[in-house]
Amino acid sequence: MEIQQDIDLAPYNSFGISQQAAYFADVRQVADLQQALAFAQQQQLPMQVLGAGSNTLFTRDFPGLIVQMNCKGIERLPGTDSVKAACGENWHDLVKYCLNNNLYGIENLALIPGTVGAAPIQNIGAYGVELAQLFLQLEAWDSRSGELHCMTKSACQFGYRDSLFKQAAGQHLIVLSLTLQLSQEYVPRIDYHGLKQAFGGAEPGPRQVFDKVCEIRRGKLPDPGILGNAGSFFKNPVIAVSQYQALQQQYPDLPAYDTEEAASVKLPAAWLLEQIGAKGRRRGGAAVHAEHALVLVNTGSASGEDILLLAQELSDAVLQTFGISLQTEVRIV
């Protein structure tokens, strides 16, 4: 494996923000990860690992090396109907690899852009399903000691859009593969607000729930490869059930939902930033989306810096008209 220098990282984040890497590594196997982390190593540099760049913010050089991990392989574990895919796969190949496999439960998960490595870290969900109740293992290098480790759920620590991995003691650990736990026998979860509405009672098979999530999260979302974005910028805050009740006396129809706390629930962003005229608003090249008040684009010449002081300008509205500090879904480097 070659050490690459001076990469421009547009291609590398789908946000497409042009910022330079002083050095770049494509790893594709354990060895090409022990010679970039002693690489980096030697050369007293830092370091940031990456995946497909779905869920990062680049706001500067980076003037260390950038770790890709493009490990490969998906593999049904014989006698089980558990999955284990590589790090560097597509999730949104692994989900249609297990529809067509028949193994069940990772359905609603859908085009959700990134790598298989990247869904731990973040703790992916979308439409009631969260990566964490599929779960079953993953292997982790450890960047200080040069050992593998395999960790269980509890392990790593989930919760929401949360793990280990985003904390400071979990920094050294490096995902190369996930295994998840699905099933043969297919049970529905269309309790989904926007699931349920859509399927009108019915009762839809594993693959009408596959496009249908595909069909809602294209017309929500706009392709990265037209106009560059990192889906959600925003994570759906968690307040204290007395704090909703008091909102609402002044907004009667703020939504919330259940979390599994009962002194807490869970109220969408994007209703708070549609209160506030989120839509359209724009800074230097950075514009949020007209029809996703959760979408921050580069409408094609922001650079890294617009899009996180047009955040700050939101999450700042946010927390002077409802009192609710929004916290960052997408990885700010």
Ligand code: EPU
Second form
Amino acid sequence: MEIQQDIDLAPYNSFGISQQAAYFADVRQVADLQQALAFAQQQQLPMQVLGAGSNTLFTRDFPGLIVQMNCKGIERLPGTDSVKAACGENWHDLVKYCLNNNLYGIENLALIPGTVGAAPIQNIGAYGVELAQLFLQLEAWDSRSGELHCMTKSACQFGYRDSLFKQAAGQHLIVLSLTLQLSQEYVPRIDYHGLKQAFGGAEPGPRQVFDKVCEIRRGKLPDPGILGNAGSFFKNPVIAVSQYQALQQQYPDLPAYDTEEAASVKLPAAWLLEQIGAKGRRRGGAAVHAEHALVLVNTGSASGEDILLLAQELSDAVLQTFGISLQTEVRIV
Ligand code: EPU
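Having seen the form predicted alone, could you give me the form predicted in complex with this ligand?
Zooming out: every chain and molecule, the one shown earlier first.
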């Protein structure tokens, strides 16, 4: 593998932000990863692991080594309903592979941008299903010891858009492959608001759920190939029920969703943003998407800084109005 120099990162992030990386490694196999790690160590360079760049905002040139994980391969493990996929596979291709092999449970996660290796980092989720629910195990390369670890679900510490890999204690682990537990028996999961109604009372099959989720996503979320974006920019805030009740006095229409803990609820950040007049706001080339207040877009000429400043402005306004501090979902580099 050749380590490339002075690379424009625009094709490697879904915001389409143009920043330079001093070095770039296109990793296809473990040996490439070992070579990249050795290079970064010798040159004392900071290192950043990247999948498809669909959840990353580059705000300045990166003086170190970007390691893009491009290992390929998807296989159904013989005699099981489990599927193992390499980190560089496209997530949506994996969803299609499962459906084509009559393996179910994953159809609500259709059309999520990004790679298989990035999916566990933020425990991707949509329309009532989270990766953690399908997770069997993963293989991660330990960049400190040079060892391969096989990690169980509890070891990954999954939470809402969260895992060990996002925390300081998991930064040295690089996901190589993911194994999911699927099922040949189909159980529709259509409780997410809007999904059940979309089928008008009929019980859909897996292919119909897959198609509907794709249709809803295409209607609300801009195609990064046309308008640079990284999906939801902020996480939906989880607050105490008591705080929610207090806010409800002032905002009777404020929606809230149950969480696993009875004492807290999750609020749609998009609703809060809409109340502060986010839609249509701009900062340089950055704007809030007209169809969804939680999505920040690059209208063509945005810098990473424009997007960051717009995000800061929005979260300041939400804090001032609702007393709620929004956390970014997107990784800021
Ligand atoms: N809403 C508004 N204005 C808007 C859009 C939404 O007020 O412009 C309100 C509505 O009340 C709506 C509610 O927000 O019912 C929820 O909106 P939506 O169903 O679009 O979901 P979301 O909470 O904004 C989350 C995930 C998405 C995921 C969808 C579907 C987060 C941070 N985002 O969005 O994930 O696709 O649910 O499950 O949890 C992503 O992570 O990048 C992502 C797109």
